[in-house]
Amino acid sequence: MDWGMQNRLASIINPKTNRCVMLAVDHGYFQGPTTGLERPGETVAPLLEYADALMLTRGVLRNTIDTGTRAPIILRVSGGTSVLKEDLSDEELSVSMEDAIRLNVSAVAISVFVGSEHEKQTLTNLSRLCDEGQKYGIPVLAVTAVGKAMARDARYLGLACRIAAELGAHIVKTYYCEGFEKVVNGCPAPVVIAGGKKIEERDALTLAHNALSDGAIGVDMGRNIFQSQWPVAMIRSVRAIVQDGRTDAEAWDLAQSLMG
């Protein structure tokens, strides 16, 4: 691995604590304006001094997000599907990479769909990214996207972990599941765990110290920060569970402190 991929992936994992906060706001590029994100730039202003990476599409990262901006940018390069198909799954590289190093990213992102109708698309797609990724030392996370009718349990999640670090991911995103320790074990590459759908701040911030004590480098959560009635509260809140290893009944009481 060269020194300007090493260098990217130290932007977004810390390296004295191997662990990293990601923030994804990428919602919009299949469900459209995204409770919480209609005006993606305001939400996420307040937020990025505590996030070690941002994760989302070029074009918010072009129309609202400011240039000054220090953290590290995850760029979202599959689509082509919305919320009006039933099958998700039917996606593409939507994104160069030469327009992502023109936005001066850290890594990019897309997701893969083992299981599915187009589950050889998804793959292939994640290959040709990695290779454009060796070429010009960016780094590629790769998202286990689960449709309706996917399981979310570990042997699901432990393959589709695996296959996308073999097929040459420096990151995978995943769900958090029971055994969610046989699915860290069985991936070479680092994993961080999705947030998911919003549940209650206390349960999210279970999720996340669960997630960490069986292996996960970190998070990468959306919904359960910007959807929350106190966003600001829970980004800290996960990041003391993250970067500063709290557990999450210390971090419940950072978050009540702070919600007040």
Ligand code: R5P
Contents of the next structure:
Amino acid sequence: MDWGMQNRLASIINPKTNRCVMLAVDHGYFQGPTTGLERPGETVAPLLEYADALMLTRGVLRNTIDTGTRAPIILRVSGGTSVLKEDLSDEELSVSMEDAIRLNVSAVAISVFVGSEHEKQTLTNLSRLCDEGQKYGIPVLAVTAVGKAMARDARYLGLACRIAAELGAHIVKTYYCEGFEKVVNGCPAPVVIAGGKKIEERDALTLAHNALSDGAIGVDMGRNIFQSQWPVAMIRSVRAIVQDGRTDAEAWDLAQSLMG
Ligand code: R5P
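Structure of the form predicted in complex with the ligand (previous: the form predicted alone):
Every component of the complex follows; first up is the chain already shown.
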């Protein structure tokens, strides 16, 4: 791997801990004005100092994020569907590598829909993006998107993660599930988890802790941080688990003290 690629990865994944806390606020690319992200710049401003990277789209980046930000950017570069469609898998690449570089991103992110109607299209999108990333030293984060009809079990997620890594993804993002260690063990690329739908704060911390215990290198968490009544307390507590090796019980104590 070349120096630029390594350096960008090291800006996202702390080389001392080999772990990372990504803050995901890209939901609007198919969901529109998601609860908590109506004004994304205001939502992320108090959270950025606790995030190792910020995942978002170029429109939100350009329009709402201060150019002086120190947070490495993971730019979502797939899209083309909306929640109004039954099938969300019909995605294409939505940003050129040139524009991603112009935006000084540290990585690009793309969804793959294994087992969907557009499986081949989304997987070849990933392959093409990895080729482009290789040219310029830009790492690729592959997101294993889950259709409504698909089971979020270790067999399916393990398959999707392995395929994403085989095609060249540098980091794979997926969902936590029963038997998650099998998903991680079968994936040659580092794995991070999405938080999924908003759940109780205490449960979100347990989810993060379990994922780390099972081998994930971190989280790429959105709604369980920015839809919480206490977003700063949540990201700090998740960070305590990921970067400081705290248990979920210790992180919950921290969260409660920060919630006041
Ligand atoms: C989904 O396609 C997006 O990449 C989200 O950013 C991702 O699911 C993470 O957000 P959350 O923790 O809210 O699930």
